[in-house]
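Listed next as C-alpha cells is one chain, alone, in the form predicted alone.
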Amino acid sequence: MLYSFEVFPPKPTTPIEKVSACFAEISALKPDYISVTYGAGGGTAGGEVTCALAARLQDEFHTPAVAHLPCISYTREEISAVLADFQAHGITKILALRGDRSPNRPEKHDFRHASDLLHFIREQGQGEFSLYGACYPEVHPEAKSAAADLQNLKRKVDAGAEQLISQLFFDNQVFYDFMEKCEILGITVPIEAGIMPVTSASQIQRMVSLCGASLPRKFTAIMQKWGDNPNALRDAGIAYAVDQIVDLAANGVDGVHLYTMNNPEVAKRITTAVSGILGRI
C-alpha cells in the first residue's frame, strides 16, 4: 500500500531554505514519495521553485519527489522550458493538472485540460518521465454532472495517467463508490485516497470552499464540539484522520496521500499512529 505526502513551497518572497528543515522531518518519515505543489510566480518561475524543492528533497533527502505541473496558464514552450529544466534536475515524476483558473494568471489555451497536457509531454517523447493524474471523488466543481467528470478521468488515464491521487474528502463510503464507478468504467490504474488532516476551523472552511468536499455526520460533530478550542480541535483532526486511514486500509485502497501542509507534527503524529497498519514498522 502507497503512502505518500504532499508539501507546498513558501511564498515568492521566503527564502527556500525557511521549509528545508520542515522538509527534512517530512521526508524521515520515509513516505513513498512527497509531491510538491507548483510554486507562485509568473512564467516558468513556479516551475523553478518547484523543481528546486523536488530536486532537493531527492538529492539530500533521498526521498522520491513528484513535480506539480499545471498547464491552463502556460504555452507549449513554457510547457517544454519547464519539462527540460526538471529532466536536468532528475525529476521524472509529474503530476500532470490543468490547473487553477485565476484572474491574475491569464489562460494561454495551449493547454485546456489536463489531458492535453498528458497528451503533449508522450508526444514529445519523455517517455522518461512517469505522469500522475488527479481525481475528484465528488466531482470536480466545473464537471457538468458525475458521469462527464468519471470520462475526463477516462481521458487522463487514456492520454498517460499511469497513477491518480485523489483530491480530499472526509467521508469513506464517497470514496468506495467512486471507486466502484472507475472499475466500470475501465480505469484501472492505482488511486491514492487523498487525506488532510484538519486541524483548524478557518482550514476546512477555506478547503471545503474550494472543493466541495462533503462534511458527514460525525466531522460536523467534531466541528461543532471542539471549533473554539485550537488544541482540542487538532487532536480531534489528527484522530478523525487516523480513523479514516485505518479503515481506508482495512478496505485494500492501493494507497494514502496525506496533505501534510507543511506540517512535520501532524505528519508524524498521524504516520506514527498507523505505521503498524501500513507494514512500516
Ligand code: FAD
Given for the second form:
Amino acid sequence: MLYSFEVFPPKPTTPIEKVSACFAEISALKPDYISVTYGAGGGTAGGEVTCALAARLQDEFHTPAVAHLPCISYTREEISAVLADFQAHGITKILALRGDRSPNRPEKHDFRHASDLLHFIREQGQGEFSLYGACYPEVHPEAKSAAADLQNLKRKVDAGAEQLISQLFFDNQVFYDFMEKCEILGITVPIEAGIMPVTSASQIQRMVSLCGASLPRKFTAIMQKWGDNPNALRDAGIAYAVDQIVDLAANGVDGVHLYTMNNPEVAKRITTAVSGILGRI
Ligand code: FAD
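Moving on from the form predicted alone, kindly provide the form predicted in complex with the ligand as a structure.
Whole complex next, starting from this chain.
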C-alpha cells in the first residue's frame, strides 16, 4: 500500500532554508514520495520554488518527489520551460493539474483542463515523466454532474495519468463509493486516498469552504466539543485521521496521501500509529 505526503513551499518572504528542518523531519518518516504544491490556493509563487524544494527532497533527503504543475495560467512555451527546469533538476514525477482559479493569476488559454496538460507532456516527449492526476470523491465543485466529472477523470487517465491522488475527505464511505464507480468506468490506475489531519479550528473552516467535504456526525461532534481547545483538537484530529487510515487499509485501498500541512509532529504521530498496519516496520 502506497503511503505518501504533501508539503507546500513557504511564503515568498520566508527563506527556503526555513522549511529545510521541517522537510528533513518529514522525509525521515520514509514515505514512498513527497509531493510539493505549486501556487495552491491561488498563490503567485513561481515553479522555481516547487522545483527547488522537490530537488532538495531528492538530493538532500533521498526521498522521491512529485512536483505539482498547474497549467491554466501558463502558455505552452512557459510550461515547456518549467518541464525543462524539472528535468534539469532530476524531477521526473509530475502531478498534472488545471490549477486553482484566482484573480491573482490571470488565465492564459493554451490549457483549459488538466487533460490538456497531460496530452501536451506526453506529446512533447520532453523527458520521461511519470504523470499523476487529481480526483474528487465528492465531485469537483465546477463539474456539471458527478457522471461528467468521472468521464473527465477517465479522460485524464487516457491522456497519461498513471496514478491518482484524491481530494481530502472525512467520510470513508464516500471514497469506497467513488472507487466502485471508477472501477465500473474502467479506471484501473492506483488511487491514493487524501487524508487531512484536522488539528486546528481555522484549518477546518478554510478546508471545507474550499473543497466542500462532507462532515460525518462523528467529525462534527469533535469540532463542537474541542473546537476552542487546541491541544484536545490536535489529539482528536490525529486520532480521527488514524482511524480513517486503519479503515482504508482494512478495506484494501491502493494508498494514502497525507496532507501534512508542513507539520512534522502531526505526520510523525500518525505514521507511528499506523506503521504496523501499513507494513512499514
Ligand atoms: P481538471 O481535471 O481540469 O478538472 C477541473 C474541472 O473541469 C472539473 O469540474 C472537471 O470535471 C472539468 N473537466 C475536466 N476535463 C474536462 C474536459 N475535457 N471537458 C469539460 N470539462 C472538463 N491547485 C494548485 O493550483 N496547485 C497545487 O499544487 C494543487 N495541488 C492539488 C493537489 C491535489 C491532490 C488536489 C486534489 C488538488 C490540487 N490543486 C492544486 C487544486 C486543483 O488545481 C483544483 O481543484 C482545480 O480546480 C482542478 O484541478 P484538476 O487538475 O483536477 O482539473
